[in-house]
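Only one chain is included here, represented as structure tokens and corresponding to the form predicted in complex with adenosine-5'-diphosphate (ADP).
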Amino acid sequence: MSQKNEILQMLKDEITDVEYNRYIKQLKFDEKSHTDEYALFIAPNILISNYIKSKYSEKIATLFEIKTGIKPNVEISTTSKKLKTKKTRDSVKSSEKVQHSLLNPSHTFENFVVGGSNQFAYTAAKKVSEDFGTSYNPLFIYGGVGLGKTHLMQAIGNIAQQKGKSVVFTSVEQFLNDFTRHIRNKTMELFRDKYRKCDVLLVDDIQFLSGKESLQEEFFNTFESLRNSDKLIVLTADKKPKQIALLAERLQSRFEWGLITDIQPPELETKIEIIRKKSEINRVQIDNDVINYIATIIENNTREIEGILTKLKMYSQMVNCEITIEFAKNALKDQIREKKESVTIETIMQMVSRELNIKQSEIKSKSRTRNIVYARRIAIYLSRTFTQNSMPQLALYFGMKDHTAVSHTMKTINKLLESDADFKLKIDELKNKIS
């Protein structure tokens, strides 16, 4: 077997196989650019590319990697580097016609895990799954990323197209990318076919509007047709409509118009539920305990689940052995340093004072007491360890004199270290607690 039909193979496994079928399947390999740090795939047309280039891309990258060694740049593209041909306006156009929408098939109310943080958002969505908006009109769902609003959108999609809708689901990016292409191509009637002719219009991160003006325009034309034939729109962004900054007036207040909903940061249980919904889909075995391990080491962004639910099964068939906790640990050991690597004094700040029960003002302070003076080197001993800051750095935010102060303190904690089993003790749980 070919390196890339092993990769897509090893895709195969991991998805389902409707998005295998209609999706993975439709791409070939460029064997002409193929380099080790280079991958490219072509796709049937733009849209398949599009969705493919943001699922997939990464975990292709990823897959050669586990194969290789070296993880290539993948790119998803509709031509070959080596010829790229001019397309012609007429297959442009066909594709879209057959293609208007791409949703997920697994983004379905069945596999969205319902909890506290979500129960609103989630019925809001069910509900107008059921009518059409005749209940609310627009759907605007808001959240941080990765808490499930893309899911839930394409859940309403999937079931109106199950009801042969027609469906189409967007960027704010491809909206754009079309409104401007039809201009220049003068094909605007298209373009207004495409979008004001659906029954439901899914319009993903719309916050990308802010100071778009022209493309508001054309977004508030849209917006205004589709809601005057009543066909239902569903919008999600980052915030509410008010705080979408440079966003036009009557488009916030008609965003208000319908129902605003919200979704926060999961709980633990609703957390541990999607791992485990996940890990159904993907069909990756693991138990609780790896499960529950899992939910503590991801923060709110559910995004990293199937990352790390890909690593984990790609280990685990390399060298044929089950998934234990123990075999998690050291799979995501890079994974959790990175994390890390993210981590900033002020976090530091925040534990060692809780801790230690020292303010952190006393702990920045020339104070010279002696737990204080305890409280402060281990500040700066674990903000050297564990943040990319340069002694400098730390001198500065520490008050100070110099590194050399700080290069002062790291000798004698280390040397403590070294001879103090009960302080390694306390500064091991720290460190514990940190990562």
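Target state, the form predicted on its own; input state, the form predicted in complex with adenosine-5'-diphosphate (ADP):
Partners and other molecules have been left off, which leaves just the chain.
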């Protein structure tokens, strides 16, 4: 085994298979330019090059030192080049635009699944990636955890890097750590150079500025400097600017200067498409039954999907068998919470009302409107399935004539479950949300 392969094998043992196969495995070692002081790896494109450079170049250099006793300067590039002296290396480095990003190359617009819950945010992000600051500056994307805010933000950053722009992607936590370290070391000029001289600033989880007065002051000045230079700013948070507690009013107002857009939890169809897309990216072979099953057991946080797919792939390789629906159910049984001991009709009614956007009072009414009848039948079915209430008790609760009406509803639902795959999928999703 060559020295280069030994080094990368050592790295493989310390990172996930997904990271290794997606990025590190694509590197080619430039044997001709290799010296004790210098190691060049060729990446297939600029996105992968920047990602590995930011995340792994120092680690690779350390592994060289462990293996050979000498720590080289590790370069990740898209082209071959021979650097013989320190002077040459320094001149090349100074001629390249410094990238402070840690962007994930797989976070692209092509890999983002668009649905009704995120259509507007996707369209806005695409527009921003085309004109970089001439419209919608800043772009403020808010929503719950794992809904795709960071994916859209990094998609903008990846396109910016492809176009030769300098990009800084950071979280408020990292911004704070940098701020604190540079104050302590009395190197604030370097801090400001990093954050104020880039073309695109991407900041995740801006809500964590809350209550940090000195940090808010520094971020305000950074924002002003970039905005006055027509540089693009993209921010994400879990809520609107005005809903972020203890955030300076002048920051709130500036965050609202551009465009504010939200991402809602994905509907079932979008979750299915996200799972299908991620299974293709991660090379996990699963059929529609398994995809549909995963869609029903995950909550709104689509970030769970990668972990589930990784687990299924790992388990299937361990036992050398295909990922069938039975295999998936067994492998993922710990993903499904045990059924609550005290599920009530009221609990079910709240959930059905929220999920189907029908008022509880309408579900209990005598209305024969199609969507209300649909919601009422589902509420009755779930109440009969998850609670100890008898049919006469359910009839009384839902204002029906007698228990035979409840029995008729149960028969209707059971027929639909057998004949309508989409309906069954929706029921399975609701069941898992109750469980």
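Since the structure is predicted, the reported quantities are computational estimates derived from the model, not experimental observations. Residue numbers count along the first chain shown, from 1. Here the rigid core means the biggest group of C-alpha atoms that line up within 1.5 Å when the two forms are laid on top of each other.
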Shift of Ser316 between the two forms at or above 2 Å (CA, core fit) = no
